[in-house]
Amino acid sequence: MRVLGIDPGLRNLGWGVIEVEGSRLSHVANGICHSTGKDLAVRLLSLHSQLTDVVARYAPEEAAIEQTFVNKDGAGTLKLGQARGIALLVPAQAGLVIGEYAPNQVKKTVVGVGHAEKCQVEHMVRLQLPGVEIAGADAADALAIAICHAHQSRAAGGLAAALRKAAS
């Protein structure tokens, strides 16, 4: 299974693609979509175009996106939400299954601690994807989101199998 992880942001939208084969994870690609333009609509369109290119180029089967956290700046949260809308729209247009994960869930899955620092997340991504060249902090977060999705999907698959076995 090929998973696209997305770390939404209006200026920088991180993305990372991993391949999942059983319990083995491998890096495919990662990068950052940088919005261009001054108007919000133009910036969102540029993110849409760039992310659409990523989906077309790497053909993921599933996507994972970090849930938005609300902060004190309402306008900033709203703009982040609009960028997150693009991050949800593009995989949905491609017909992908989309998982959504809270930031603490991603950190707990990848690092083992729900309030891990960014440097700890990047370190664990490097350990789980040996030899990876990470394009930046946003791309590292996106790879962590993809890794989280891979682990959560595997756990859900194991639970479903156990329930089927118990029912028979």
The other form holds:
2 protein chains.
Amino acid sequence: MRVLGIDPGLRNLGWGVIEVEGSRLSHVANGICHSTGKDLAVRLLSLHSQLTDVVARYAPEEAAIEQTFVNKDGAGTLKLGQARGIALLVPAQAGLVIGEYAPNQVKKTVVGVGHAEKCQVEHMVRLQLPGVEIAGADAADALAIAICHAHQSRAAGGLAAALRKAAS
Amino acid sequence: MRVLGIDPGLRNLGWGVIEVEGSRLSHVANGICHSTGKDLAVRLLSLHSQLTDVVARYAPEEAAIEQTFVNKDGAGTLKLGQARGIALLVPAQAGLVIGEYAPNQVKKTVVGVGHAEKCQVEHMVRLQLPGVEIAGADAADALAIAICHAHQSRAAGGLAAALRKAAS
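Show the same protein again, this time as the form predicted together with a further copy of the same chain rather than the form predicted alone.
To see the whole picture, the full complex is given below, headed by that same chain.
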């Protein structure tokens, strides 16, 4: 299974694609979609176009996205929301299953604790994806989200198998 | 010139298309794109698909969207932001010019005062678009936004003409 992780943002939208074969993870690609300028619609269009290209090029079968942290900065939340709308739309347009994970769930899955520092997350991403070259902090987060999804899916799959066994 | 007005929302996204010929406005169509269900990505995909159909069917040349009111409800702002991302993306994908207007600017242009009630806005929309049948409150707001854009464009056009005249 190939998983696309997305760390949404209006200026920098991180993405990372990993391959999952049983318990083995491997790195496929990662990067950051940038958008700049004053015109919000043009920036959203650019993010949509760049992320659509990523999906077309790496053909992921599932996607995972970070649940956005809502804070008191309403204008910031709105900006992020608009970018997140695009980040959800693109995999939905490609018919992908999309998992959503809270930031502390991602950290807990990848590092083992929910309050891990960013550098710990990146360290564990490097350990779990040997040889990976990371395009930047947002791409590292996106890879972590993809890894989280892989573990959650495997856990869900393992549970399903256990239930099937129990029922038989 | 044909203008598409959009009142963004995740559950109900209002839209209205008007025709502008000099100082004469006429109604083309209006409606509401609905999205329901638990899956956010599916809802955004549905809004994108419905609004894309509207643009394809009525072929507007310009678009106008309400600037979102940011309040202290972070979760609500995030939801609205995600829907607004789609509402901006669709006209941008069609290559339309997009105007953004604050709610009180829309009211001031359509009713004459920035603190007008919703019913006054709908009343003035009916007066300026004779014979219009309005699909609901969100569609009325969308028509008001389109009317605001028509007036602003005309004002900008008039100003440009005056400047050209002054320069000649």
